[in-house]
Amino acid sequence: MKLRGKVWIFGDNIDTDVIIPARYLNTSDESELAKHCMEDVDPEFTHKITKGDIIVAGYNFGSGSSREHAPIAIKASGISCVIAKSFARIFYRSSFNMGLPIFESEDAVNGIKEGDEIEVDADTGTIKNIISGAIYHSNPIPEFMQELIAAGGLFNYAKKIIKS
């Protein structure tokens, strides 16, 4: 799995509440969520992006509270990916049973600037920074972890396994 976009650059310590705030959490709606992604560090955010662009943050990303509203509204707001120095090991797991791909390089988030494009390579783990060419690695996605991302997430790939 190749994914392709602009960067939006975050900071250290982007916690739950960041990326959606509590006052959003009355709905489990993933369009209505996706309109308030990252809206208190950005207003404007979701008006910015296209379907596809990936965000690089610092340290500690997705700390906070462990509710899944926050993978749902990156993934349901065309965010592609998450690139981060390090997560939060509840948002990491959170990511992928939703189905958000996420990738852990520090060498990535200190050489990438915000308005790059890069490509990762989920397979292989490279991150290419097309504007730059620069080169960048982060552990694969194990084939599993990329059958619950193709499938949605793990509730839609539970269904996939019932089923046959």
Second form
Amino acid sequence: MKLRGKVWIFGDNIDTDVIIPARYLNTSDESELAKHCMEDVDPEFTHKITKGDIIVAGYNFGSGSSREHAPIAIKASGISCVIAKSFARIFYRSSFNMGLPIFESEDAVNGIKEGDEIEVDADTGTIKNIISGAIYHSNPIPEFMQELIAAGGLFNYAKKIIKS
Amino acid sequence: MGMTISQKILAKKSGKEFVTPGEIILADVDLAFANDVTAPIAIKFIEELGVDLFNEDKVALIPDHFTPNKDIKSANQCKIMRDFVKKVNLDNYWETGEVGIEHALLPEQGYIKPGMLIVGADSHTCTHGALGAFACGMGSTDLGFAFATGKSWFRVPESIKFIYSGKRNRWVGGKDLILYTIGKIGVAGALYKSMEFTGDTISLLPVEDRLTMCNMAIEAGGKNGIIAADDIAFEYLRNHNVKDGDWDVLLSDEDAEYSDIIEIDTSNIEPQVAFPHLPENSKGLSEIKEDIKIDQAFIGSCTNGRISDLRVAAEVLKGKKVAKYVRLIIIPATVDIYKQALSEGLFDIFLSAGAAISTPTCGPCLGGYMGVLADNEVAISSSNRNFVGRMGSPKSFVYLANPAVVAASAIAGKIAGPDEVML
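I've shown you the form predicted alone. Could you give me the structure of the form predicted in complex with the partner chain?
To see the whole picture, the full complex is given below, headed by that same chain.
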């Protein structure tokens, strides 16, 4: 699985209240949640991005509440993956469970700038900056997890492996 | 390079020779369980999938949080569970009258064995690492997945090795060792990591104290707490429904890699009290200079509601009275513990002292019922969390301590050590 897109940079400690404010939690409709993704840190965010774009952030991305709406909002907004220096633990688990691929790499976050075009190879964990040519490394995503992501998350993956 | 016990269990259960910290694996679980708060979502997961449990012998449902039903909502949650249990004819279910707090009940009934991979929809699932298992809490959806497939995915954690040596002082138990440790490393000190407890002090520590230590690994942010199974563990297992030798003992290699090694001299540790509103705010009793008056004292929970906890509380309370206007609430964690305490005469001591005794439940530990705090009230508790509002009003204050200190404080009407009241 390869993911390619333009980079949007965020800082440290981007919490779930910023990713999807609590006032929008009265719905679990994905497209509705997607409209408000990152609204409190950048109100124009969802208008600026195009499908496949990538969020690059600092430490402790996704801290705060355990709401699964946060990775859902990011995924539904069209963002293809998130690269951060580190993720909060519950967000880490929820992202994969909801089918949003995420990657940890301090070097990549330090080296990539807003607007860069990058390509992430999930098989190898390699992150390539198309603009500068620089290569960074993260953990590869194993085959079963790529299948889980492709299935759209834990529930659909469970369906799939039970059938097989 | 070698592996830690945690790595070895995760490697074995995912069919790999070696796993590296940071690696993501899909592993077979040996036990998956949920409680009355978390089970309904997991049940919905498998009912919507329209599948059976992957293996009924490896699934347990334990209605312990708000039972006997505290209100209509909790009664409905329990009913969802019970209806499901009846439908699939699940054996590993305990009704009110049989049920105990999940993390006390499972080891006691012989469900936990060294080398197992255990997932539970409850953050204190890490308790079970005390018997050399890899046990980790996760969400209800994750448990739904485990119920349906028998599998769960894990990011292999790095490990921190804690080495405890030196003698253990009077009135110092597993609770004090872990509160001291959390005080030293902080509530995020072991974030996402495995906490491996080792050393001479641990090799002499009774299993119930080990369970208390691993129980609170999550309070330092840990993914799991683990202690290598040894003769003390085997003795416990044999006495708790496990067939001799029916276990898989894995030990950390000499050259296993640790992200940190922390040495702790236990001869300097005195009974600890964690101040509001974080478990990391721990202090030794002698460091507390001010009088801290209390309204309530609670002995129970998955942390310290076992028979050794009740025995030590009885030792302090024998022939004494709880201070005027103080409520002392004692909740044995399981029915077996309840019966044992009754037959040893501990209830006579508690009742004569003026304590209230309840049937097993998580109840007051998480501000559910059976002892909720009012505004501005102060409690000392043998449980695991003292967050804002944990035991009731967001304006209340909770101090954490071992059962002996809680009992002594109930007598003194303020935070006190056993030696201060046992003249």
